[in-house]
Structures are given as structure tokens and as C-alpha cells.
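What follows is a single chain, given as C-alpha cells, in the form predicted alone.
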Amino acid sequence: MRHVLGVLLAVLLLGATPASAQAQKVKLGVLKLTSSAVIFLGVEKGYFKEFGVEPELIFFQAAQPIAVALASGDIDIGGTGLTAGLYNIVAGGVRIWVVADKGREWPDHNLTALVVRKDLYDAGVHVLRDLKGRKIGITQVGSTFHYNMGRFLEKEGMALRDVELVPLQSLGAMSNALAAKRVDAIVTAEPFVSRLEADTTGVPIVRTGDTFPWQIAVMFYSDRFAKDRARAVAFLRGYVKASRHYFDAVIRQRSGPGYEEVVALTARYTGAPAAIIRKGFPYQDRDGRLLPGDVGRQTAWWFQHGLLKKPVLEKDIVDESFLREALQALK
């Protein structure tokens, strides 16, 4: 008898891999968008527990607050947008690291857009000059929402000046907003930019990537997370998984069944019909990297206009070594 629950203990711990028995749970902050799709891939797959990790998501409604949370030490990595917010908790001190992409705007792969007011589209309003002097909803103060309005305006020799922002807290109430005419136009991202032209609300006018490219979105850890080295690897070994998995079925292949399964996740997880997910899938490289340059380039951007507190230089705030190593592992 002794033999036979011998044999039966080790049966069962042979048939345990070390990463499910040592899975350990981090919280991961992030939004119900289509850009956080690498990451539902991720969990659903289970390419972080592969690796020893668990993530607990955790959902907000606007990019800001991830970086609140943390610095407040109440989640350990988050996955969003580059705010004005996030700087100025690095400037005051706090230390939170870039660490991979989330998503960046390129061409023929727009995650956000100016969006105009279907009545005002069919009145005339075609482009963004015709919207000066009018009411932008943003989330907030500081979002990427925020930056793309003031690059769009800067590219057509314009200036935020030349229009009202209008902060609205959160993605869903720009949609209510433009809905019940409270403002002439917003900016957001996907899947609410396909939404709401499919229900006749409103009129992409401006596509951001098409526009110009920039790195929107991003996985930050916070600096005790960071601190424990090889749980951040790990993080990003299962994470670089996940993203060479969308890559090839979202960014290259744009059809077929591996396709269509990350259409199906990414719907269940944003509450979006699949139709409207098939629209806006944005680019993101396939190993995870950044786009060189490009997080410095915005920390100048706030601090010219004022509403970063002081320069916050690239090496600063980002710290690609967890990624290079566990690129390396990889291998």
C-alpha cells in the first residue's frame, strides 16, 4: 500500500510543470480596449503562468489612474497610454519604468481618431480646421488623448488654443457626450472609434496613425515590482509570447482562424461586438520593443506646454533590460 501511494504522489507531482505549482499572483491595471488584446491573449493562453506568474487584471476607465495606482503601490505592472500624469508622479520622484509596447499608432494601424458629430460631418464639418473654436471631449487633462489633440492641431499650424477641451473622466462618457451633443467631437481610441461609426454617431476625421506615428501605449512595472528581478522577467517572457502570437495572427496573417480567435477573446474581454474589433487592431512590435526616442520626445512635448513640472529625460522613466533579458531566454 505504502508503494502504491508512492507511485501515486509522484505521478501527480511529475504531471505538475514548475510554473503551475509556483504561479504567483500579480495585479495588472489596465482598460477594456482592443490595444490590451496581447494581453487577454496572454491570460487566456497561459503563456504567464508558463513562466511562474499569474496576472490579476484589474480595469480602469482612463490611463491616468494606472499610473496613480502605481505609484501607490495598489498594482504591480500596468498596461496603458503615456499621460502627462504618469511624468509628473517620475518628476515628483516615484520611480515607474517603461518596460515594453502596448501598442503604437503606425499607418494602417489606427488605434485612436478624431471623431466628429455625424449631424456636424453632414453639415460641413469635414476637417479639423472646421472645428475651430469648438468643444473636444478628452479623458482627461494630460492623456493621450489630450497629446494627440495637440499634435493634430500642430500639424495643421494650429494650437490647443484654438479649441475647447472638454475633460470627460472616462472613454464611455466621450461616447455619451458626442451622443447627446454635449461636444462637437472627440478623440478616442478603439474600440469606441468603430463603434460609434457604426451606429451613426460620429465621423472618424482624422486617423492618428495614418497622421502620425507615435508610441501610445505602453507596460510599465512599478519599482518593487521591478526590484524582483526575476518575476519581471518572467512577466515579460510570457508577455513576448503573447505578443509574437498576435503578431502573426492579427498583424500578418488579418484573416483566418488564429485570427479570429483573438477577434472572438478580445470581444469577450471589451464587451465589443467581433465586427467592430475586426476594425481597429493597432501595431505592436512583435517582440515587445519601443519605438526609439519616442517616449523622450513626449516628456519634451508636456514640459513645453507647460503641464510636466520639470524635464523628465528617456532614462529616466524607461528600462528595456528586463526585456532584453527575457528576449535572451527566448532564444
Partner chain sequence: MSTRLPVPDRTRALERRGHPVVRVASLVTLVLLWELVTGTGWVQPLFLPSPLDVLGTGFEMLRSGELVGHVITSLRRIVLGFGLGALLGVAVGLAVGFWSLAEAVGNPLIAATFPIPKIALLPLLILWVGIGEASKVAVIMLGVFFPMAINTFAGVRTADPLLIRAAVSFGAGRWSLIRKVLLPSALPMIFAGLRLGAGTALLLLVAAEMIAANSGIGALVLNAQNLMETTKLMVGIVLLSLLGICSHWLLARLERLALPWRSHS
Given for the second form:
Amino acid sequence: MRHVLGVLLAVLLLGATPASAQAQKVKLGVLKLTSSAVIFLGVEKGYFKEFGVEPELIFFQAAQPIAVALASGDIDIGGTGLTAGLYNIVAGGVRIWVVADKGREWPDHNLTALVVRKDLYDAGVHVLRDLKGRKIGITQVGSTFHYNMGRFLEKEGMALRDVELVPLQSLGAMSNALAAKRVDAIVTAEPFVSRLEADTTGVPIVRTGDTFPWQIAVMFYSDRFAKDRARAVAFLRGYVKASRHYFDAVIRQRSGPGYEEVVALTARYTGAPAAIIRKGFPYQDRDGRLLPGDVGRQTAWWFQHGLLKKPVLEKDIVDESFLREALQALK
Amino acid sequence: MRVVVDHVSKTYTDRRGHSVPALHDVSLTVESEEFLALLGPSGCGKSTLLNLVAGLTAPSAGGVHLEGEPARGRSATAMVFQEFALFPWRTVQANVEFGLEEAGLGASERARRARAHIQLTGLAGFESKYPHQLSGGMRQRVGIARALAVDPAVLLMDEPFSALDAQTRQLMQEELLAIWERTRKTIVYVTHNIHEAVFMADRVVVLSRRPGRVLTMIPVALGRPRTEAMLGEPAFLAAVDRIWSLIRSQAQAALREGEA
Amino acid sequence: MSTRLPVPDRTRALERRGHPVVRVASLVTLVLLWELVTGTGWVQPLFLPSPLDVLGTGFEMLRSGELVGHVITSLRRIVLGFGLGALLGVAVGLAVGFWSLAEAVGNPLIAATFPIPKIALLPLLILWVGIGEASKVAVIMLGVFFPMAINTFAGVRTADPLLIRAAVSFGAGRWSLIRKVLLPSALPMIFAGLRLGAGTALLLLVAAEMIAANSGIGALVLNAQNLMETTKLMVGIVLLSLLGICSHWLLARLERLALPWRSHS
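Alongside the form predicted alone that was just displayed, please also present the structure of the form predicted in complex with the partner chain.
Every chain and every other molecule in the complex is listed next, the one we just looked at coming first.
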């Protein structure tokens, strides 16, 4: 009996020790979408492992829960869109650090667009002005689509109160609502934009990247992970390598075997057909740099529109020192 | 108003599809202003006979008629039920008004007639009570008031006092007789109690066991008004004896059948 | 020699006392505990704001008129949906309970459609009648209709046949019978249905307002969630709880009013 206990104890002790010695895993929350291609690439090509970081991918259904999981400490790193919800978490006193680019609306790399119902388009609704007073579908209050719409309107000298925003919760629901003529236009993303255009349900009249480039998605760290400086930098070194691979193969080449490899790899992760993946690749900086000053512009806008309860300054949420360090080390 | 029951038979079909004869070739006549008791053992079809007169069920053969002046503005029959059958959601007043509503009377006329019958049945002061707040005797007073309020030519009473305790029953019987003296309705009174039948009725119709047939009709040679003292009179006892000897064997058979 | 055996009261274990102090204390303790874990910073306000914050924010929203707008919108939807659903349910329940033909037509239809969670019909309703008020009212109506129809039907079927015979013996026709006997007989079951329906209505209200709504308590909760404004979220939840309590209280009062013969005095 004593013998058995001794063995058991030994197993327990032995079982406990190697865990701390192993290459530490970090929990990385992402969406199962084409826009996460860089992260898939980093994992598949071993860019993260190269620097001693092993991300454990945790898939989420929406951007918001990623931010919440980060705030609650369930994940260490998140990569998703910038929403008013995320900014409100920071305004509520939780520290989250935006550390790198994960996708931009960029000229000739449009992710989202304002799509008008085909029959309205045929009846002469061609510009934003013509949509005054009409119903426009977005996903949620405080979403990137909400921000897009606000910015579109302001560019035309209009304001959010000039239209009726209808939150429809999901991209699929927006397409259905447009097809059923329940709304007059929607702000939606690829591949839905192309699909609506192809089946003549709607016509895109404003494309975001061409109209007004902005930092739509980022990588961010929990405060706890950010304090683990060495690993935080190490992760970004891997991330930058993945970004460069992505930029060269996807953004620059736009076709060829390197491009197709990323498509195939992303298809494996997301389960989406290749045709849809090709439509959904976002532009992002080759070195993972953020669009200067844009996060501050966003928080100021949300605050101005009453959807951010306290002002959040760029220095409260953006920390590019990790990226700078990583880039230096990579040179 | 006379009630004529002419060679009436009634057969039920039970759940398994078997025919169950309840009444077999019953003929009798209830004279105008007569108090007739229908007496018989349990399950002899006396309630069925009452329901036939009330129009609550149809005969399988034969016919039931009411003969006399077709009365305007009054009902032909009204029923008093053994289990009272009061509407629990209606106050005493509203219960008594029920039949008047169905007769299409105006609100003030209904209230007037209901009050009069509440008075008559000794319910004054209980108008706004609900049935559950009343004793059994009081409830049956409401049942009687409700039936009398529609001024029926024939009052049908289905063992009206059998759910009451013996003392209350005795008092209610006397009160009913007093009311009858004043209103002079034709009454068909169903009971399984020989003393009650003889004490109340002018004539007692004795029915046989199922299927019910008329065994005999016995006129009661007691004067009116009836009083408790008459319960000891030879005429009363003789009538009781005669009926008892007639249905004794029937009751015994019923008992044996119940035991089997 | 004889002994005296005391007879014990065997029902003591069955005795249920009111404990009025404990009732209040349990609620107060919950709120105090809530304040304690949040006020002291144990739990981050982002995850659970303190009750004082919730109260303050609620008051702020009340003053700005934001709250009133949401509550009025929600109340309008719930009153309309609940009212229509209850009326229709009672009417169908009575008809199915009374006419055999209506039962033959209605019962299989109800049996087939009743088990569908009404919340699943919301997307369909949106396609049919749009994302406006109609679909929200319609889903609440459907949710209330079924318990009402089924309970009314059950209530009608349990009507005492003796009372039906009594009514008929006084010359009551169909309408009289339905109005004066079947309906009052079914009332206790109808009220049970109303209580059931009120819970369902609240649930469906929130669900409906979480799709394509700019106003209403459900929209308030959803938007607060999207914006991670937890305090506002809690205001919405407290509001829903208040709405539930109010509807329960209102129905209990209504029942006492409508069924005076049930209160045994």
C-alpha cells in the first residue's frame, strides 16, 4: 500500500514539474474568418514557435466576446475589429493594449461597402444624399459598420440622424433584410458585398477603403500578457514575420502559388470556399504598424456621439513599443 | 297544467356500445296543481323520467306532453337539482335571476321577481353572498328560489333534500309544502325516501327496479296542510307500510346485485 | 394501574409559518452582498456594477428621458401582443371547447404548432411582416396565444356538466351557455394561462427587441452589451425584473377582482 502511494506521489510531482518547463502557450482569441489569415499563417509556418511562443487558437463567433474574454483574463491576445464596446471596456478601467495592425480599410482593398437595394438604385438612388431619411441596416450599435456609416455621412456633410439605422445583428440577416426590402441599404462586408452585387439584390455605392481608409482591426494584449515583456515582444516578432509573408504573397502578388498557398491554408482553418476567401483578404501593413493616430480618431468620434462613456486617449490604449522592439530585433 | 307521460321507454347506450334499458313503457299523468312523488330504489330510472319531462333527454319510444293553457311569459317547467347546481360565480341574487335572464326579462323586472322569491324562500339578507358562503340548506333554498322565480307551470324536483342532514331536511320539507300551498304549482318530486314521499305528496308513483316500470300508484289520504304530527297517523303509516312491502323485495334484489 | 398517555400534535412538522422578517431580510442581504463585492472593488464594475451605480445610472437615464422611451415602447408592444394573443387564445379555446367541429379542426393544428418554440418563428415573422412593430407584436401574440387557447380549452372541458344541464334546463342557448357557464368555469384556468403567458411575453419581448430594434428594454440591454456598458445593461435587467413583478401583481389583482367567488372568506 505504501509503495502504491509512493508511486502515486512521484507521478503527481513529476507530472507537475515539466509543465512549467515546457514552451508556454498563449491563448489567442480570433474569429474564424479570412481576416485572420495572418494568424493562421503564423501558426502553420511556425513563425511564432520560432520565437518560443505557441499560440493556442480560441475561436469566437463575434468581435465583442473576444474583447470581454480579454478583459476577464480568459485569453491573453486578441485579434479582431475595433468596436465601441472594446473602447468602453478600456473606459471602464480595464487595461487592454493595442499592439499591431491586423487589417485596414485601404484604397483598392475594400472590406466593407454601403450597398443600396437594386430597385432603389434603378430608381435613381446613386449617392449617399439620396438615402436621407431611409432605413439603413448595420450589424450592431457600436460596431465597425456603425462607425463606417457615421463616417460616410460626415464625409458628405450629413450626420447619423439623417438616416434611420437598423441593427440587424448579423451579416446574413442584413442580406436577407435587403432582399426582402425591409431596409433600403446596408453596410456590409465581403464576401456579402460581392454576392449581393452578383445576384442583383443590391449595388454598392460607397466602398470604405476607397472613400476613407481606417484601422478597422488590430492585435491587442491583455494587461497581464503585456507585463510579460519578453513573451509579448516574442509573439510580435513571429507576428511581423507572418505579416511580411502575408503582404508579399497576398497583397503584393495577388495570384500565383504563394498566394494560393495562403488561400488553401485559410480555407482549411475557416472552412470557407476559396472564392470567398479571395474576396476577404484585408490590406495590412507589412511590418504590422498601426495607421498613425487612427485609434485616437475613433475613440474621439465614439465619445462625441455618446457611445463611449468616457474619453479614451490613444496613449491609454495603444502601445507600439512592443512592435518597435520586435522590429528592431528582427533587423 | 297536466303532465302526460305516454308509453315512454328510454334506453341508453353505454360506453361499450351495450343497450341499457332505463325505463320500460311508463305511462302516468300528473294533474294540475298536484303534488306527485316518484318513488323507487336507486337506479330505477326516476331521475331519467324527470329529465324526460324537463326536456333534458329524449324518449326512445312514446311521448311526453304538457297539457293546458299555453302560459305566456312563464316557463313550462323548472328544475331543482339534488346537488343544487348553483353557479358558483353568481351571488344568490344573480343565481335566482338566471332563469329570468334566459326568459328575456328586463333588469328591473328580474331584480323585483328575484327579490320576491328570495323573500319567499327565507333568503333575505343573503342576496350578495356566493354559494360557497352558504350552508347546504341555504343553497337549496337558492335552488328552489331560482326555479320558482321563472313561475313554472310544473316544478320538477330531483331528490332536492337528500344531500341535507335529517333535521334540515324535515324543516325544508315543511317549508316547501308551505310554499306550495301558496303557489299551487304542479310538482313532480323524485325521492327514494318512502316517508318523505308519503309526507309530501298527494299521490306516490312507485317505480320498479331497472328497467323502471310503474309498479303502482298510491293516493295519500292525509289532509292538508301537512304537519309533523301526521307522521304518526294511521293513514300515514298504512301508506308507508304498503309501499315498503311492495318494494322490499326489489330493494333486496338491488342489494344482492350490488354485493355481487 | 392506569397511565396517562399524552397525545402529541402530529401535525407540527407540517406547520408553515410566514417568516415576514426573513422574507425582507433575504432580499436586503442580497443587495448588501452585491454592494459589498462591487463597492469594495472585489469584482470589477465592468463585470458587475454596484447597485448604487445601477440606481444612479437608472436615475440619470430617467431624467434624460431615455428610460421612459424604452419602457413606453416595450409596454406598447407587450400590451398589444399580450392583449391580442390572450383575446384570440380565449376565443379559440372557447370555440374548440364547445363546438366539436371546431375541436376537430383546431386541436390537431394546435397540437402540431404548439411545441414550436415561438422564438424560432421570429426570423420567419420578420420575413413575413417586416422588422417593424408588427413582427415584434406578432411573436408575443403567438407566444401568449397557445397557453391561453390550451388553458381555456382545458377550462371549458372541466366545466361541471351539472351546471351546463342546469343552465339548459332554464332555456339557455349556445351563446348564453358559453358566456354564462363555460367562460366563468374556465376563468381560473384562463388566469393560470395569463400568468404563464406573461412570462412568455416578457421573454419574447426581449428576444424580439434584440433584433432590429432601436428602442425598447431588449434593445437597451443588447446595445448596452454591444457597447460594454454593463451598468446600463443592469438597469435593463432590473427593469425587466420590475416589469415581471408588476405584471404578476397586476394579474393577481385582476384575478381577485374577476373571481370573487374563489376567495374563501
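Numbering follows the first chain given and starts at 1. Just so you know, these numbers come straight off a predicted model, no measurement behind them. We call the rigid core the largest set of C-alpha positions that still match within 1.5 Å between the two forms.
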### Message
With a threshold of 2 Å on the C-alpha, tell me if Ile205 counts as moved between these two forms once the core is superposed.
### Response
yes
### Query
Does Asn88 count as moved between these two forms, where moved means a C-alpha shift of 2 angstroms or more after fitting the rigid core?
no
### Message
Quick check on Val233: with the core superposed, does its CA move 2 angstroms or more between these two forms?
### Response
no
